[in-house]
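So this first bit is one chain, no partners, the form predicted alone, shown in structure tokens.
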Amino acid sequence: MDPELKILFGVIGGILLVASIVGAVLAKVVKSDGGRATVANLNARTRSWWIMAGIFCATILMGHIFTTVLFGCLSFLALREFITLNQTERADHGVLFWSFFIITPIHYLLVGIQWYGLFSIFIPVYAFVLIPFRRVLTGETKGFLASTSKIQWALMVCVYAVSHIPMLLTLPMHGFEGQNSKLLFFFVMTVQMSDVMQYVWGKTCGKHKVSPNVSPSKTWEGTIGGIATTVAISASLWWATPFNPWQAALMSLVICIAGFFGGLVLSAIKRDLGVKDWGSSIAGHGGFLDRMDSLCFAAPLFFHLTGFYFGTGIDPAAPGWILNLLCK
């Protein structure tokens, strides 16, 4: 294993060591019942950390392939819970099946194979438009727009947004050949760690709601708080990224700034369907989509910008493999 990676996955586990203590500790000296409640929901959501971590860098560990299937499987719980918290007609049963069990798998299978340049355009484009194809040949012209609009949504945020998470792992970069897995692990755990920071930030010491009536628990303290300490621990962790101290700095702020907007509109999505969360699978955290919702709309960002400064280029006209193949 790559010794910096081994840091990396160190730094991981101390957090949480010093989590579990934190709260260890609290459970046994706070008294209230609000405190009890909010300290349950911490180690919960510890506990929950534990899992997710140790799943994840495992699969890092596994290589792209097992990376790619990770993430594919997690847009599929993802879109699920999106497409079952919105009210879909019957005539959108055919147009789900092959949202789910075609346009998703074909998407990640470019990933696995690394074909850049239909990756990039086969759901804003090819799906974009095979959506409202098959659902018009049911004949059923009753919510046809809504349906449509939100199973593209879907597809858009669940999917494609989140499938640029393990395309990292391909994007060529001049003298950090062969050690994609720490910029990705340096992307996943600067949004997560900013979701953290502004949790502990909020419940500490936040006020000032950001907008009560998309999400009451965001708070302007807990934003600048949690994001300031997560861009200075991720500025800290340069060296294993081909970013400068400086950049690093400046691509976790594009992260944190993006990642906290992804929650801010996934929770207006969820406020206007009358819910709290998207599920109840992860313990202490919601569903899969309240645990990514700000990898979706970071994820893209991150991706493009990484490649435009800091890539070598991607030739978009065929798959990696075949690249490989050529190249040998």
The other form holds:
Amino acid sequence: MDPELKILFGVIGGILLVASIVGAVLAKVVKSDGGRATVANLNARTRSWWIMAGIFCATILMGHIFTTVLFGCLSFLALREFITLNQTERADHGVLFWSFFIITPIHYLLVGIQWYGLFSIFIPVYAFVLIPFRRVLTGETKGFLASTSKIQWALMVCVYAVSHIPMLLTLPMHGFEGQNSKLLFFFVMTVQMSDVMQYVWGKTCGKHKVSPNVSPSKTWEGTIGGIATTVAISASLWWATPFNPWQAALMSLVICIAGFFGGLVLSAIKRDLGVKDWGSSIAGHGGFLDRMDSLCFAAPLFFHLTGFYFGTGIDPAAPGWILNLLCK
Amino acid sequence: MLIPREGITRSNNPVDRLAAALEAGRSILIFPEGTRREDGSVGEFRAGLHHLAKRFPAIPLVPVYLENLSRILPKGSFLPVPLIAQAHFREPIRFDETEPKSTFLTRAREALIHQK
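Moving on from the form predicted alone, kindly provide the form predicted together with the partner chain as a structure.
Once more the chain from above appears, this time first in line as the rest of the complex follows.
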């Protein structure tokens, strides 16, 4: 096991240990009813964090295939939550079946075989073309554009964007060969840390709401404090990345800001649908999409920024064995 | 308990079989619509529920609303879509002997659809 990865796992374990101890102390100290509810939620969140971090770290150690499968499953579950809450029509049934059982698996297969060229256009081009084709076959015109747009959006956010996280493992970089799992770890840790720190700062000294209409829990104090803390922590982990300290700081700032807006955007959709959470699968957090909202929008940005400035150029051609198969 | 859709006579009346199960002290789960609608809305309740309730006026009837089933597997489709389904348990209702059959069935349907 990569010794630097060991340290990264240690950092996460340490932070969660501190959170668990603080939670246990708060549970003893806090007496007011409102405070008790907050502490109970905090402790539920921390317990879920231990499980999520454990699964994530174990999967990273198991390698590229397992990581791809993990994020494939997460995409599937996020898509399920997104489509469940966004009402679709009877005529969308066929398209939805395609989205869940054909488009999503094929897309993750492309991540698995590392065919960047098709991966990067499969959903934006092929799914974009096929979805309205399939829908028009039903002969139903009611809500045509609304439905096809919703489904395309759902695939872009839940599948395409999220899949850039396991795709980080395939990004070729000078002097960083075989170490991409640390890059993936750096990204996911920065996004999630940013969420946690914004929550902590917001709960302790949040006063001025950023956008009360969209997300009543986001405050300026929480956002700025959370992002500043995260950038500091992430920048101090520059040695595990292909970046130098200031590059790591800049990258984590971009990740945090994209993550913040991602959370805000998905929050706006939730408010429009009149719900508080996307689901109830993760105790204390809500649904899978509630935990992944900030990852969705930051992942493609981080992937391309890293690839553009630090990569050695991604070969967009099909893998050799596929070309052999097709051209024989 | 499978209920034949055709050829129902006095001798093989499915309500008798349900009644036997209730007398044996078991709970039964019934789908009073008898079918599903194309658009997923709740259909009119069939008379079987009334027959049963009349024979067992003391037994509480718990309406359970199954949300999203028509989106998961609409009538006429063989391919399921894995959406999240929810079962909503409503306040139990009871048989009222002063009530005509159609009023009872409407009341039962309303209790299923609307959250109190």
